[in-house]
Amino acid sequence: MRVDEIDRNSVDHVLTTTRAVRQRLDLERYVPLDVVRECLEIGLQAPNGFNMQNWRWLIVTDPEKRKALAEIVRKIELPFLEAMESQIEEGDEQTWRVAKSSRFLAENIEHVPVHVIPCTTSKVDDDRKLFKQLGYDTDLVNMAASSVYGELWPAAWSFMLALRSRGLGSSLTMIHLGAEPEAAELLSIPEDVSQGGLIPVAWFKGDDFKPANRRPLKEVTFYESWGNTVPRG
């Protein structure tokens, strides 16, 4: 398909309306594994460093495993949400809505029919050692972490966009990584594999999504030097 044959309006619509879906997930409707597989196939087309394709995907549908994962999530997220909610300013309705939906998902995540855990066979510590072997002598923490997870997120986001285009909702959560070893033991994930998050997947309920309220581009984008406004043209 040539560029001039692409339906840009449809592409832009999916890109600007893919939301983190929490309260509008259909907790009752069955999600066929073939649909999940199809969306993951699309995710596998994402770019990645040196075409190493270190990503791995774990699909969890077993009710008991989902319940155990939910307990891990709640153990960490509910105290976190309490702390965050105490700092939300009065009148900040958008942040309150996010907090409310996050709490709803935490309290109901075991009922979401499919959990997808994006993983990578790269380890931050291993990459840090590699960079040192290559002669880098600076602080490598950020470089190594960006290298490991930076090749995972594009594939995860492509997967979520594919879900969106098929009428499914998702939300990339990372709170359970605070107890990553517990999840690894539960799901028999090897020690040399890093988890990148947890993506609950279900059909979404209600009307279509709209673009979210975001800060104006001119407030978050600079030109040539920090603070310079991007010119038109």
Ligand SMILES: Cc1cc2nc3c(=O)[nH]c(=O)nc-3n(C[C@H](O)[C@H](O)[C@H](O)COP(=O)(O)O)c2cc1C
Second form
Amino acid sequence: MRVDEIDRNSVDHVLTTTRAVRQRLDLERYVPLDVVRECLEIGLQAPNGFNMQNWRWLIVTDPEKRKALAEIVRKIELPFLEAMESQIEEGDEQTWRVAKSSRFLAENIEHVPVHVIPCTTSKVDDDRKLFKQLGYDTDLVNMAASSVYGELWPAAWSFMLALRSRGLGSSLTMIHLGAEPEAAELLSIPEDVSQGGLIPVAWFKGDDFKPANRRPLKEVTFYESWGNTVPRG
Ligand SMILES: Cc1cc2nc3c(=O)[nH]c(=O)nc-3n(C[C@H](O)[C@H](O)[C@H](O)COP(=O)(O)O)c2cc1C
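Compare with the form predicted on its own: the form predicted together with the named molecule:
Below is the entire complex, every chain and molecule, led by the chain shown above.
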């Protein structure tokens, strides 16, 4: 397909309206594995470190396992939400909405028909040791963390975009990593594998997703040096 044949409006629409779907996930409707597989295939086209493709994708549908995962999520998330909620300022409706919606997901996550756990066969500590062996004399913890987990997010996001364009909703969550070893044991994930998060997947109810109200580009983007405004042109 040539560039001028790409339907840019549709591409931009999907890119700007793929929201974290929680309260509008359809908890009743069956999700065929084939659609999950198709969207993961799209995800696998994403960039990744040195094209090593250390990513692994664990799809969980078994109700007992989803229930056990939900308990892990709630154990970590409910105290976290309580702490966050106590700090939300009155009138900050946007943050209240995120908290309410996150609480809904935590309370119902076992009913979301598919859980996808992005994993990677590398570990931050192993990468740090490797960098040391390669002769770097500083602790390259940021480089290791970025290369281990950064491997997952472009592919995970492509997966979520592909779901969105097929009428499914999802949300990138990480809270269960607060008890990562418990999830690893439940799902027989080997010790040398890192989990990146948990993406609940379901058909979504309704279809009126809109671009989110984000901080203006000019507040978060600099030119040539930190703090400089990007000129027109
Ligand atoms: C690093 C990261 C961690 C996140 N963790 C969670 C989570 O544990 N639970 C959850 O419900 N949403 C989680 N989210 C989703 C965000 O809350 C959501 O993207 C944000 O509120 C903006 O909403 P929007 O994506 O609908 O625009 C996470 C997103 C990112 C990027």
